[in-house]
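Next up: a single chain in structure tokens, the form predicted on its own.
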Amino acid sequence: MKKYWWQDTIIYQVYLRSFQDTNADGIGDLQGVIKRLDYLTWLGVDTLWISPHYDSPMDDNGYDVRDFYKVSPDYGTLDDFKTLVSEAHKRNMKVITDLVLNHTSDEHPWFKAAQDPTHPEHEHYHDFYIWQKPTYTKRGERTLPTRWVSWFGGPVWEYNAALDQYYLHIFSKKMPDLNWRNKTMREALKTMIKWWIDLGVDGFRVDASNHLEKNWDFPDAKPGYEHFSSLPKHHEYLEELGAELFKPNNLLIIGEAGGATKKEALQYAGFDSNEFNLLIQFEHCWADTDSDNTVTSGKWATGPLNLPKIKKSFAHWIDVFKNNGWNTIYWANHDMPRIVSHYGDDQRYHARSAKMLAYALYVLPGTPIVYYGEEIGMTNVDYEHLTDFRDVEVYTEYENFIRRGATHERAMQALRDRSRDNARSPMQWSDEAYAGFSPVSPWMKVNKNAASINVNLQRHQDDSILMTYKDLLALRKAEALAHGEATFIDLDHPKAYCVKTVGKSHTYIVVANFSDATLDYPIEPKLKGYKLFMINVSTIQSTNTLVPYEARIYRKRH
């Protein structure tokens, strides 16, 4: 099997704005990441993935880039970034950053020129973006080019009166989409990418990577996602970047693509692909939705957990990449609820269910991604007021909920359950004011549970969630579990999770109860020759009985 440095790495994703503030402005910064590098080394992290650090008006927390060559003043300076890379490398830690290629901010100089017919470089930059003329009714009413719907809700088209044209934005209207059919634009982006590589970046997570191509016939449809998502031609653009920049520089490139088939996945991230090394997919991420809920619908509709869906997704992707590429394992990221609140129990069984989720995931083969705060069981936000939220998506969706008939409290509960802000609250380092994140009131509120859920507290508890993560990450390395062979048992069982993974010197069986009720599960016949290795409860009631959220790891030597 081919072997690359990123196959054995442990990735830790940092949401920069919420990790650590060092200059007392309530916003996380690059110096804050530098301050915590020794903690990450202690935890077992080898690769640091930081969210967008570029200059930005922060309409979407940095994914709306105003200047690709500058660091946001919120986060520090270019020298701070260079220091971060240098200090990480001293600790044998790699650094990868988000690479935003689908769009820019509407404040980017390219777009300022593109939308202004009086700008001296208007003709050059206008075609860097995607424009369409409006149509008019007989009564002179202007109509949208299509009824396509933005991922953030509302139309994808925004009118520019000076040009009498609409520009396309599949996210916020302050994030106009780039025209990847324009070779000059592509070359400008490649120059930028090379500039960051030369500064020492070890790789990129490519944001919105499957949206780079659009259907230029602009057929009418609603919501129309099939016309700006996963179109075949976007592979040509990614292949171009890979062949010219990614592969020659031995970078780790992570892409994301929901709904990819096996063929598409290997096209993205097979060993023979020039596009990515790792692929993030989302099949297991929303396994608890309610299709009957038409008020707070889609991802916002919380329903019963479909555990077989999660297990089958894990098994499927292990199979997809077996011998042909490399699997990626993760529970959540900056766009999802906190995993212990999502699939566990963040109240009565907080620590137990957080450990159970860790057992279930981190004995699987592939490269793992730990999301900041996951290692201490950080929970969803407990905000009481709409104004406590910061995400641009929240306010659009709140209005949608109310329009469909939701009460204020029902809409608020959907936001507390599912909003992206859940994953972006300040890191809980200690029981100090503002959780040790900042000496001043942060950019968004700290969870009220920070005094009981924080790093300092858990570092001094041998059986804490944090120490469980440290032990599991060490086990992954000692047993080369990234290269292991995994087999799921009882895939269709609605409550029991059981998987066998063959490591370097031992074979492991993880068994877990994904429910808040005691579960009878006849595991004993499968355990011949195995000894109990790790457990998340103090005592076992019986081998074939699992109390709520109980999890065990058994092992036997080859």
Ligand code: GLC
Given for the second form:
Amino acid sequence: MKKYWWQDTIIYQVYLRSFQDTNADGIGDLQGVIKRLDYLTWLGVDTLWISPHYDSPMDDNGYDVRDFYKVSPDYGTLDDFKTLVSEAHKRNMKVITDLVLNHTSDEHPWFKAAQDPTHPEHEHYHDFYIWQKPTYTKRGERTLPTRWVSWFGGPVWEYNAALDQYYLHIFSKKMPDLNWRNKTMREALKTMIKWWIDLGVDGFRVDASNHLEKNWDFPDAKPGYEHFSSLPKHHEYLEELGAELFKPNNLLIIGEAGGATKKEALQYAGFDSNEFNLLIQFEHCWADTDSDNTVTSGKWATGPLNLPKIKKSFAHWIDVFKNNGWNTIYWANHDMPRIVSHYGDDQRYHARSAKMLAYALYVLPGTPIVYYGEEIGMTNVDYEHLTDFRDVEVYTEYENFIRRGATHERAMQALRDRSRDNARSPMQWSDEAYAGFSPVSPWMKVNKNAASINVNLQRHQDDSILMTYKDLLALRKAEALAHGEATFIDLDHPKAYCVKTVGKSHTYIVVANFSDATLDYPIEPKLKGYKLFMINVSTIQSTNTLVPYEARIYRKRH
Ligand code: GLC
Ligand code: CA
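With the form predicted on its own already on screen, would you show the form predicted in complex with this ligand?
Zooming out: every chain and molecule, the one shown earlier first.
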């Protein structure tokens, strides 16, 4: 049953820096988003999420906010922002922005005062951040308060000599963590949030939301994530924001929090929770890692695709939110590789596997988030030199790989496979110079395949990835698939993906081969009364045989 506007909306995530440049400085901007609103409407999108647009030294592309009340001059002015909101609203499109609450930039005036004992407001702001005294060995050597490891690699502590204290940063050292136990700090953030709500934004994606609370006993551990992630008290802070600001303003709030249990997930995004409406969790995102690889470990260690893990994760989250809340579906975002390169094949089966991934996801219940460029099958980028990368995370991790024994080439390959920069290259609009993104050389390299993978080209091909997205998004709306009942079939099958979703007038069965080998999969008995509706290859060899990455959608009227 529909209760809220965001239940059947289709969200599109724009990475502002790379979407469309309009003033020839090589950087995407707000006017660029405005310019492309009609494209997004055409595609079927009705909610826009833009990555941080605030003034920032751009250590982490705007997730390091210097002034919450100012638009980054890279992106335009506050007037441009207001125009974006009103132009979107004219088209019945909602706008949600990123809200970065876990940290600020070290160039934020609060931190400048906090770190400088001679600053007139030092006392007031010092406690807005998290400080710890060093301990000294008998020999007078300074030691870190704990061995906790930052999400970007390296220690979470940075020393400040003037204070003889360390500040905590769980991301880059230019992003000191805010102290959420400080009520004055929380009030200051609330004032800021209210200010943006009054400007007309329709919601927020709350960045790094499960990290707000820390273990203030600072126990030693390595990497120590349990001491700065998902501590129970962070729900109190979110609840406070929700009850005072989010719920009363009918906003859409998307929370970012990995690793939640069912109970925690409902605490975040259950219908009777005030915290969020949608939850971005990452369970399906790294279903292809190799835990034996310690040189390029964690997400960097490529391994075989574990399809059952993906299916079980989808099924799990559908179940968690059934009746009690609302599911969110997405393949990837700005922190992950491009999905067609990651779970598909961006070479031999580029279009086919991109469409296969679209069929598999966009029939599922919940609110979808399409990541910019996904709709044309944008791929990972073959960055040749370390200096081609822009992401702050890349540089610490590269050092880590080399220290653990990787050759330069091996380290580069890990970055090419998994770095966040894969998903941040300029949007490929056309085969013009710089992909129609900008008339000048952009802030980050355009993918070499832009001449063959771009919007212009695909808009004129009936069977392109783009047209497949357009059709699927329209189908979602027409059939209210967001509210559909989904059942996975053969969850443990290692290569076949099969799901049944009940829509308004039809029941749909998607069957897909998630591999680059021909697959015999006896689907025929399950298809009684069903008719073929969509397919990503030109002909079917036999009903029970799927060629590499073949996918079909069948349907039956009810
Ligand atoms: C979130 C963002 C990521 C950013 C980090 C720190 O995980 O998605 O891009 O680097 O928070 O703000
Ligand atoms: Ca620009």
